[in-house]
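In structure tokens, one chain follows: the form predicted alone.
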Amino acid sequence: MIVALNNKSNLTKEEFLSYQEELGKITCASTMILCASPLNIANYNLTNCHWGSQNVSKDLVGAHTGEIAASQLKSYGVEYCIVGHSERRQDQKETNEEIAQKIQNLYAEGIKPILCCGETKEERESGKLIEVIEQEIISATENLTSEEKDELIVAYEPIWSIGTGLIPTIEEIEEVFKLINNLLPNTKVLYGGSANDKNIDELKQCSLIEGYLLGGLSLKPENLKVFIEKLEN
């Protein structure tokens, strides 16, 4: 099992060191990855978490003001980034092409893409769900290698779930990822929006999830912990 954890834009300084104590108390058998805010990965100190960033340049090093390079992000010790966020590909504006260069970038320097997909409730209400997984899972790995593919994570985050409480039904969950699975036999492929401590009995009803990409979960450490005990057992 994956859990990745998406701070998004959050804690200060101050406030990430204290986070990351608390986090490093939790004893986790699967791979637990840590997406902090980009100023907080110069200060990943934990043995229980394997480093992540939130996002990555769709360029190179140079004159690109205010983007993080994969080259930057690998001589940290990065091992992971997400690419794709809904919160990224709507208030960023950010294009399925723009996103498969991020991919390529991060392969290139040997870091591990999380890509994540997703469709918005107007999307499904209107019969498009199946039509926008694919097009964001086909335009981001249409230039891959199969090897690349196979190491590629895929998190699917209905939009309409995220930050509201609200999940899908087991058999909604199941239907995405038998698509997914079906674009991408050997992908892994994690479930995400909105899942917590409270509905994880719930969500271990689908076989098909192989990990979580948790949001505001991943803020409270000890909410977390109670997330990954039932997870585990």
Ligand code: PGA
Given for the second form:
Amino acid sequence: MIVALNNKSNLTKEEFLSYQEELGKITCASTMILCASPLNIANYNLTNCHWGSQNVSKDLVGAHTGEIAASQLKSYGVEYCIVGHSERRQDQKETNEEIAQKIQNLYAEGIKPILCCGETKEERESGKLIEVIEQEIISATENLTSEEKDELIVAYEPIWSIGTGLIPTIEEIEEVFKLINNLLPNTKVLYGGSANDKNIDELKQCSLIEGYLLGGLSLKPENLKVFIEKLEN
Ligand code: PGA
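Show the other one: the form predicted together with 2-phosphoglycolic acid, since we just had the form predicted alone.
Then the entire complex follows, led off by the chain already shown.
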């Protein structure tokens, strides 16, 4: 199992340092990946977590003010990077083409991408679910080698579920996971969207889920510990 933690734009330096101390106490058989906000990457100091980033530049190192290049992430020991999170697709108007470029840049540095995909409530209700997921996956992966496709991690995150406390039914999750598994047969697929220590028993019923991308829960080490215990037992 993979447990990826997406801190988003949370935790000042001081808060992050004490958070990291709490996180360091968690024992976990799963692969835990910490994706802190960019400045906190410089303060990574854990042995029970792999180090991740929430984003990477679509450009290479050079004259791109405010951007962080894949090679710079690499130099800080980053091994994984989230790409195409719905908040970036919506707020920064990130396109499928840019996301495909980011994945190429990450692979060029040996960093594993965690590609997010997911539909809005409106897209689901208007019957566009399959079209949206297929387009997000295919456009991001069509230029990858089969080895790169196998190395990729995909996170299915229904946008209407992120931070809302709502989760899809197991049948709804399975429908999308089967679609992704058909497109990318050897790729690990995670679920993300309001997963927590209360609903993990229900989510666990879906045998296709190979791990979780956690936003809100990532900021609560006590609850995260309970989540991991329930996940692994
Ligand atoms: P959430 O966020 O767990 O707070 O819903 C998940 C995510 O946005 O990756």
